[in-house]
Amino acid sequence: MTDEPAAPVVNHHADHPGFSGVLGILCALVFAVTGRRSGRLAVELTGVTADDHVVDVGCGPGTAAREATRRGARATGVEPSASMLRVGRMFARRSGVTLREGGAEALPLPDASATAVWALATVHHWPDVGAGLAEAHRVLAPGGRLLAVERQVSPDATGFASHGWTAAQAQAFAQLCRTAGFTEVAVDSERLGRREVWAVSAFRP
């Protein structure tokens, strides 16, 4: 028996129904406009260059992944929603982003094929965080970078306002990264427009 408190659940919206149908397409169009800021932050935090292959897990319509290609990088977006992919492919033809259907727990990529893996406002939806981190570790080449960004939320937030992480949840995810074999794990507070976000970064040794 232990008196230690249980670690906060970091995938507290894993039962979200996702984005499908007409609503999914409408959300994808909104994300296509609003996601550039997140992409620019991810590019800066991971130091993307033309030598990189970036994998965006839960990429939506691929907006953030397109920011990586603007730096000359190769980018692959992985997304479980067919509606998101349908919209994303309209933009991908011009950007060179590769979009593939799949989830964090089974990334459709070879071992050690990526130099950076992003998860931007998606980890709190992953059905199995441990499996997702194992997959990120698998597809990253040695020295590859992992980045998870989530909106900062209050512990008493409910509804849409709770989609993100508290400080304790950000720290809990960092510990899960260490358990999965990542090193140099850091939790930082960053500004994204008018919002504050948690950025958890790590390296695959």
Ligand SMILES: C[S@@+](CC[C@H](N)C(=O)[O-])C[C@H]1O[C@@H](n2cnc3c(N)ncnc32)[C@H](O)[C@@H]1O
Second form
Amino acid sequence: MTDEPAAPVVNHHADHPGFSGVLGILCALVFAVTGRRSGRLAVELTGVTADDHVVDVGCGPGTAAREATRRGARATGVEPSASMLRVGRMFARRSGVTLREGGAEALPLPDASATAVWALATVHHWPDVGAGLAEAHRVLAPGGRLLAVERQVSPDATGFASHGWTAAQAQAFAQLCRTAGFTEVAVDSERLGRREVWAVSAFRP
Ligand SMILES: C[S@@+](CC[C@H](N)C(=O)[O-])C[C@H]1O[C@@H](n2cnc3c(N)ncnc32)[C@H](O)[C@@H]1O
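Next block: the form predicted in complex with this ligand, after the form predicted alone:
Every chain and every other molecule in the complex is listed next, the one we just looked at coming first.
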């Protein structure tokens, strides 16, 4: 019998207490600024046009989703934190982004209703990545695009510096995407400001 090395865990911050109260509001305000750049990257990598309905899972205050509406797309942000949604709703009215309370594991959207699903800096928090990918597959129409972005972290990182993926974790997530039925799964290194991030992209056949 051979011992296969265990696949790296991709949701190593699933036990994070969540973003609530005043700290949650402060984090939401930070993400409201930092999310613009990742939104622009997501728009570029998924080639968003006015024909799209983008679902941004774990959208925080919805900053990236607003970038999709700037391209004329319809955008829905799904987010479990009430603090994030509270800040997001201050901006959402003008942008037309729809914000829905919920988690990756049970998306509050009908089958085949999205053309792109984004998960930006959030998969490492999901309690059940398999369930989240099954939901992404369910809400995407055939031909729809999935994009997950996580910042690149070193294997020995701890604390805040570990919120992201090593190369092995990005590859492990890609394998989970294939198992969930996604095709043309690719792992790329992309620049986001001064940082490098992993971008895992895939198609729903
Ligand atoms: C680091 S923030 C990133 C927010 C936003 N995507 C951005 O790039 O600015 C991670 C987000 O994932 C959300 N999150 C945590 N667990 C989640 C889950 N199970 N499903 C969906 N989102 C979740 C958090 O509430 C938080 O808003």
